[in-house]
Amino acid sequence: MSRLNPFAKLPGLNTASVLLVESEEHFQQSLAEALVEETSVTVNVRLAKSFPLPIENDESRPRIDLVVFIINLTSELSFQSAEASLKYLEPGYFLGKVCFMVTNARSSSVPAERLDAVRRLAASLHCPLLFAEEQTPEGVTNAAERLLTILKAAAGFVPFTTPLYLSNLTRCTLPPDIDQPSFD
């Protein structure tokens, strides 16, 4: 099992890759649907479970640009999977080529400490933190908008801008309150 790293590869042309991963899959299919429409470039959009990626494919499997965890909120199961996928990643991802998206923030059943721990764990990796709506065609075509306009500066595509400084203006930070217990 080897971990991904950023640079193996060259970039292909006019093309950008993006990894979604998501352990239930609930949410990946539509928004690499979403993603696939883009006619400015062409997307090379892979799904994954979870880390490692399969070393047989290694060879045929494009540079990808951008890696995005995607959190399903109302499951524990995702959150653990995207945290113990993150140490097969090669460190230059973090460096503006990792974001974690998050799905079902509204609902009610979600504890406020699983929103509080994807929060902490993207503002310890200075990721970006992208929430979603998963349930309705727009909320998926916002969250495609935007993740695109990760992946072009990620892939190169943008002008005078790198993956990290689009990193550093996105990234998650914490309140100072954090950790200070709730009043809810």
The other form holds:
Amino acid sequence: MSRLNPFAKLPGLNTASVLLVESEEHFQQSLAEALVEETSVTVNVRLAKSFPLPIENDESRPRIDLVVFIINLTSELSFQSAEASLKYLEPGYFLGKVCFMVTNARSSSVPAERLDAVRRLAASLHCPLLFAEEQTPEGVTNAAERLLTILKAAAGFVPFTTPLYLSNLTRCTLPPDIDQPSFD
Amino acid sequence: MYDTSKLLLQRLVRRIPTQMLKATLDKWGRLTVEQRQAMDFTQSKWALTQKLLSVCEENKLTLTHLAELEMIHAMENPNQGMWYTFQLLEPENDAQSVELTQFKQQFKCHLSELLRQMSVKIKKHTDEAVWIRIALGSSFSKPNHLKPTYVVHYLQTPYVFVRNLTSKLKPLLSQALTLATRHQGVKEANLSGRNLTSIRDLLMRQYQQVFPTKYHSPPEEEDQPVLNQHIEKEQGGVAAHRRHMAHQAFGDGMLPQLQSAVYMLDTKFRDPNNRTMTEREETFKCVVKFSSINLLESLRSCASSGIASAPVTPLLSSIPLKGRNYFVVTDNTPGPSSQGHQTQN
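Could I have the structure of this protein in the form predicted in complex with its partner chain, to go alongside the form predicted on its own above?
Let us now look at the entire complex, which starts with that chain.
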């Protein structure tokens, strides 16, 4: 089983590469278009539905600086697909090069347990958890901006900051009352 | 039956939208030029009904004339009500040469032998379809024009589409149709829908199809032609393959609109996690119904987005292939109206 390795390749000059993994393949397209508009660095975006990635692309793929799992909270399949994809990443990625992005958290059809499960997953892996709103253009630009901040740190463009250091500050933490029943 | 005429006219005026009323009345052609000019279509429907009632009295129009008007409206708007399909079986040697006058004469003759009180109108539509309107009465009552049955048949094809068929009329209609079209039997074709044009297109394959090829062309076309050079899809090949399979099963462009597909399952329960149900001897009967505004379109996007498995299962692809939307699925018995496939839970 070939895993994705964060340090096996050399980085490109003034280039940051991000891999967006989404089971529905819906939000990743608009997010990618917002991300490539960044001018200070060249951003390469790779889109995937799930792991494992096709072996044919191994040679041509650049070094992936950040892996973002986009989870649609209204779909259980989305969460399970993201969870199943985690084992295809080398442990080196979990030192600040993985991020979780969640959409549709405000939808009333979302069971509370799913958001808790995503939180637990992100907290156990020490990864940041971002909430995004995909249906308006402002929501997409907002999500892209926040992702760019993390991407720049993960690709090494921020002086005196390593991705591990940033993830220590931004990682998801569980609220102390997560095991208490909610008031719905 | 003056009251029935009034009722029928009222219903017709209510049902026909005002924009189309003028055109339909002109097509009907039973009003004189002055009467047509005197009609003011900006009035309310009630006022229009009253005006038309007086016009009909002036021209001494009867129930049959009103039935004509209803038929004109039905032919202009075929996509209402629920249409059921029948298929004619075993054509005789001269079935291919049945033409309109012969069909009309034979059909009316056979039907009137079987029924005393009925009213039949046959008209040919511009697209080669023969429309038949049948109003049925009984031996004690006159034909009921408020609940007519419409039959649409394309000559030289074995397909018949029926709307509002009563159980009384069904055997008589079958007999008259088989004799008039020179076939030996008729059976239900298990296809129903609201849209007559769609079910006709589905059966006669008049929609854009993709034929299976061994070496299909490289995936290009509409898949984001102006894709940013910095954005790249990892699994683009897989997605294109899925899309190609979905298009092969369901066709390329606009698809005929079906509203539902029903599968009657009569198979053994199969689920490795549920021992009690799997161990039962009897078959598990259940009905699965898919409904949508445009069922084939939604099935195609399910297959191309990966929700349905990639080589489209024959249970779904036989909807356009066989032109049916009612299936009976049993275990391991390949029969004419059943599929020999095992279901997965």
